[in-house]
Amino acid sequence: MMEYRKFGNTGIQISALSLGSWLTFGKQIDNSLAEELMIKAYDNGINFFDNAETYARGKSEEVMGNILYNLKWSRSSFMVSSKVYFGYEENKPNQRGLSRKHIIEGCEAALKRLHVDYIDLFFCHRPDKNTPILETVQAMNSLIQQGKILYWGTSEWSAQEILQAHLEAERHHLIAPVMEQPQYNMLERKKMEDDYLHIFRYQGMGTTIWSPLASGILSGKYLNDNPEDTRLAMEGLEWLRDRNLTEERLKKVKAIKAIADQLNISMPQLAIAWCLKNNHVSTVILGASKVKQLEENLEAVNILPLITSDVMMQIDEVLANKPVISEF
C-alpha cells in the first residue's frame, strides 16, 4: 500500500515513492516499456513522475509526454516535474543557465514536450553562478503567476544558496522555493542529514531525493561481477563508474547485503527503505529499466516496519559515515 507524505510546507500530498526517467526514457529503454513502467507505477499509487529538459536532450520528456497524452489519466491524479539549467539544444549562449530568458523558454519547451498545460514541480537543476539569484526567483514567480508552474524549487543547491533565494523572495514579496532535489543514499548523506537541517526547520522544504541506490552500487549487483547492462556501463558515464565502483564502497555494500539477507529482503528494498526512514524525505525517485525491477522496489514501502532502530544502528556501524552535527 502506497504511503503519501506532506510535501514540505505545501498543501500537496506526494507518494513516498516516485518514478524518474533519467538515463532510461528516450535512451536506455524503448517507449513501450516506458509506458508499461508508468502504468505499473501509477496503478501502485505513485503520483509523481520526474523529468528534466536535459534528459536524453529533451527526448525523455517527449516520451513521457506522449504516454501521458495517450493514457488520459485525470490531470489532478498525478504530478509531473521538469528541470531547467543544462539546456537541450546546441549549448549556445543563453541556451542554458538560470537567466529569465532560459527559464521562460525552457518552461515553454517543456510544456510542449510533456503535453501538459502546467508543470507541477519546476526545478532549477543546478545553481547558476552567472545569474543573480533574484533574477531566477523573479522568473519563477512570473511562471507561477501565469499558471505555467505550480511550485518551484532547486536541485543540488547549497543551503546558503537556498537561504539566499528565500531572503530575496521575502525582500521582494515573491514566491520562494518549496522543494529541493538532492542525491541521498547510504553513501551520500551530508546534505540531507546536516547541511539542510536549518532549512528544514525554519523554511520548510519538500525533498524529491534521487539515486537511492547510488547508481546501482547499493543494489548489490556489482559484488560478484561487473554486469554490462547497467547505467555504469553506458558510454559517457565513466565518471560515474569511477566515483562509485571503489573497493571501500563495495566492502560496505557487502556488509549491508548481509543485513538485508538477515531480514529476508533484497538489497535495493533495504536501501530505499533506509532513505524513507528519514522524515525529511518526501519521496524517493525510483529508476527502472525492467518492470520486475520496479515491482521489487515498490515493496520498499511495505517493509518499512522491518527497519527498526536496531537495524538502523547496525547499518550506521557498517557505513561509519553519519554526519556529526555541529553544536551551536
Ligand code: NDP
Given for the second form:
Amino acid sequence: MMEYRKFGNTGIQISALSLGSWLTFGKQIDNSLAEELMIKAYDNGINFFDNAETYARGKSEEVMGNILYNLKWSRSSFMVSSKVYFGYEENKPNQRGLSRKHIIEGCEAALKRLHVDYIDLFFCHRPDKNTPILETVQAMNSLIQQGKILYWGTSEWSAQEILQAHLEAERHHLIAPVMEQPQYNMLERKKMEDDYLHIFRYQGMGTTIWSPLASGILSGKYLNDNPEDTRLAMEGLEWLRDRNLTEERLKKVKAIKAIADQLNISMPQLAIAWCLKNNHVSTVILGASKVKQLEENLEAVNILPLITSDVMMQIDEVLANKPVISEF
Ligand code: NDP
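Structure of the form predicted in complex with this ligand (previous: the form predicted alone):
Let's see the whole complex now, leading with the same chain.
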C-alpha cells in the first residue's frame, strides 16, 4: 500500500515513491514502455512524476506530456515537476542558468512540452554562481503569482545557498523555496544526513531524493556479471559508469546483498526501503527501464517493517559512511 508523506512545510501530500524519467523517457526506452511505467506507477498510488528541461533535451518532457494528455487523469490526482538550469537548446548565452530570462523562458517551454497549465514542483536544477540569488527568488515568486508553478525548490544546492534564498525571500516578502532534490542512497549520505539538518529543523523542507539505487549499482546486478542491457553500458555514459562501478562500492554492495538475502527481500527493495527510513525523505524518485523493475521496487513500501533498527545498524557497519553528528 502506498504511503503518503507530508511534503516539508507545504500543505501537500506526496507519495513515498515517485517516478522519474532521466535517461529513460525519450532516450533508453520507447514511448509505449514509458506509458506502461506511468500507468503502473499511478495505479499503485504514485502521485508525483519527475522531469527536467534538460532530460533528453526536452524530449523526456514531450513524451511525458503526451502520455499525460492521452491518459486524461484528473489534474488534481497527480503532480509533475520540471527543472530549469541546464537548458534544452544549444548552449548560447542565456539559454541556461537561473537568470530571470532563462527561468521564465524555460518554464514557458516546459509547460508546452508537458501539456499542463501549471507545473506543481519547479526546481532550480543546480546553483548558478553567475546570477544573484535574489533574481532567482524574484523570478520564481513571479511564476507562482502568475499561476504557472505552484511550489519552487532547488536541486543539489548547498545548505548555505538554500539559506541565502530564504533570507532574500524573507527580506523582500517573496515566496521561499520549499523543497530540495539531492542525491541520496546508501553510498551518498552527507547532504541529507548532515548538511541539511539545520534547514530541516528551522526552515522545514520537503525532499524528492534521486538515484536511490546509485544508477542501478545498488540493485546488485553488477556483482556477478557485466549486464549489457543497462544504463551503465550506454554509450556516452562512461562518466557515470566510472563514478559508480568502483571496486570499493561493489564490495559494499556485496555485503549489503547478504543482509537482503537474510531478510528474504531483493537488494533493490532493501536499498529503496533504506532511503524511506529517513524521516527527512518525502519521496524516493524511482527510475526504471523495465516494468518488472518498477513492480519489484514498488514493494519497498511494504517491506519497511522488516528494516528494524538492528538491520539499520548492520547496514551502517558495512557502509562505514554514516556522518558523525556529535550529540550532547
Ligand atoms: P536509480 O538510482 O534508482 O536508477 C534507476 C535505474 O536502475 C533504472 O533506470 C534501471 O536502469 C536500474 N534499475 C531500477 N530498478 C532496478 C531493479 N529492480 N533491478 C535492476 N536494475 C534496476 O534512479 P535514477 O538515477 O534513475 O534517478 C531517479 C530519478 O531521479 C530520475 O529519473 C530523475 O527524475 C531524478 N534525478 C534527478 C537528478 C537531479 O540532479 N536532480 C539527477 C538524477 C536523477 P538499467 O535497467 O538501465 O540498469
